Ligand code: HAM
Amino acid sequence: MERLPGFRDFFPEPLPKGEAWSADVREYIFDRWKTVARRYAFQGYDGPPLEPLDLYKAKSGEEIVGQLYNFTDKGGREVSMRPEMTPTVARMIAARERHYKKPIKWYSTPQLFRYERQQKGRLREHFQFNADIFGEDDPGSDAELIALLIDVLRSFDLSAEDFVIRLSSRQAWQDFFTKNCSDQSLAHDFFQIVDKIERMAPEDSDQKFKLLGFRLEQVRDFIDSGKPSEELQNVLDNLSARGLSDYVKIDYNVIRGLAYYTGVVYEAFDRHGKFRAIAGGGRYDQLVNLVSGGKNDLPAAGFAMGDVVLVELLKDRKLLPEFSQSIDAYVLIEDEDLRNDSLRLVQQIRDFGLNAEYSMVAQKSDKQFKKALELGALFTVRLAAPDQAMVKNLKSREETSMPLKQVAEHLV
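Can I get the structure for only this chain, the form predicted together with histidyl-adenosine monophosphate?
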């Protein structure tokens, strides 16, 4: 039976032929995501992978709603697999924010599901690192998130030559729109065309803009001016104070496809433009209000980084470490009469926090030794008597005799 298109199996290294996704790489990425988030004093949270369909309708925008894995459950509820984390976290915050001191800084690493056309960098399931700040509307919080995004990418040894954060403002676009059009109901359609401007043929964009009373040239002039708005200048100054200005540039081509953004928005791209966006986010000050049906209100901002493009980029730059299983000690059981004492020894080594392996069934000693070498064990340990062990360093080949209780310490 084949797996579904757009879904992945994650195998331990070394990878079987033809398989691309490594469980070891995934663990490495999750580890970096969490480590850097904690360095910035973010706390972990999670939510359910299945949500009421209504959570996404009219909150995320048509594009994502068209990609939902939704169905009616056995209780007749309209539900959907989560395509993104932001509506879930807004729901959780709306319900429980009073319990937490502001600003609230939270991160998560959910698996998400979008029925997309499968292509490079886009699958039907992916993992994201999400980081969001609630209860602070100062641009200093946008800058804090962008600094975190930069530091997460730097933790994978990516540099300013590898990636750039393209910084823009939904508010600046809103101001441009209002100056040129009085019908606010057209704003969403206008933003959608801007969002596709880099991927669409100029004639097509121009035609679509004309239907809303705009000209492509006029929109391009605004993009090319690249003049930072006051809030963007504030973010730039904040990042510059941290020595991070090489990682960002103003780029009004970015507007973000999702419906809920209200202020500073940004996307991280590789410098050579070879890949889809690595990460994206921005300010969404009205979502908590919308999700809570007007009962609660809290400014919010955040971003998400996907694992798919990140792995493609790290592979391309040869920045993924090599993974091999490492074993501290292989316990050889040469005499089955000593199996129970050997199990006591295995347990002792593991209790000490080291990893130990052994043969679960009777096996010739040369086979056991071969297995220890295959696993790259640092030491073999065998019992000469119930309480006397022979510990061999497989690098120096030196063998030492010692009482059983001294073994674990000797292995460090």
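The form predicted alone is what I want next, because the block you gave corresponds to the form predicted together with histidyl-adenosine monophosphate; please supply it.
Chain alone follows, minus partners and molecules.
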């Protein structure tokens, strides 16, 4: 039975031949995501992996349906596996924001699903770090999120030579559009062309812009000016005060194709240009109002970082640590008459907060000792009597006799 295309199995290290995704690497990444988020006083949350289909159509329109794992459930409801986390958190905030003091700073690490063509850095499922701030419209909250993004990447030993945060503004682009076009119904099409401008042949971009009353040269001049808007300058000043200015630059090529963004937008890129965007986000002040049907209105901003591109980047920079199994103690059961006493010792060690392993079946002593070495045990412990243990340090080879009740503390 084969796994589905675009999905992954995560094996413990060492990985079997032909497998690329490590459960140990995943836990390593999750640990740093959560540790840095908590350092910034963000609180963890989660939501259901299955949501009403209308939640995603409300945010992204009918065209999103073709990218979803959606179906009609046994209750006749149109539902979808979650393709992103922002609609879920916006729904949760809209329903319960009065319970929390503002600003609300939340993070999550969901698994997400999209039915689309697999390509480098993009699968049909992935894990993602999401961080959002609700209830604050000052650019300082945008800067706080960008600083968090920078520090998350720095926690993996990536430096300013490895990545850059490219800052832009949907409001600045909206002002440019309004200044040069009076038909607001064309704005969505215009932003979609801008979002693809770096991936499209210049003559194709120019032709598409002309249909909307613009010229490619005109758009390029705005991008190349790189003049920060007032909100972007506030963000730059905030990050400079933190000593993080080397990690950011103004780049109006970034526009973020999603229509719900309303202000500062940004993407994190590998400076070597080998990978697609590492992370992206921005301000979306209208989404809570949208998903609540106008019943609630709260400014919001956030970003997301997927695990697929991040792992590829860390592998490329050789920044993933070596993962090997190790345990604090292996309890050798050389006398089956002492098995119950040995199990009591195993439990004492584990109750003390350490990890311990033993053979669940009768085995020769040399096989048990070999297993202890394979597991990277720091100590072996064997009972000389029901209440007396021999503890051996496998690094120094020194063996010490002690009462059973002292063993766990000795292993620390």
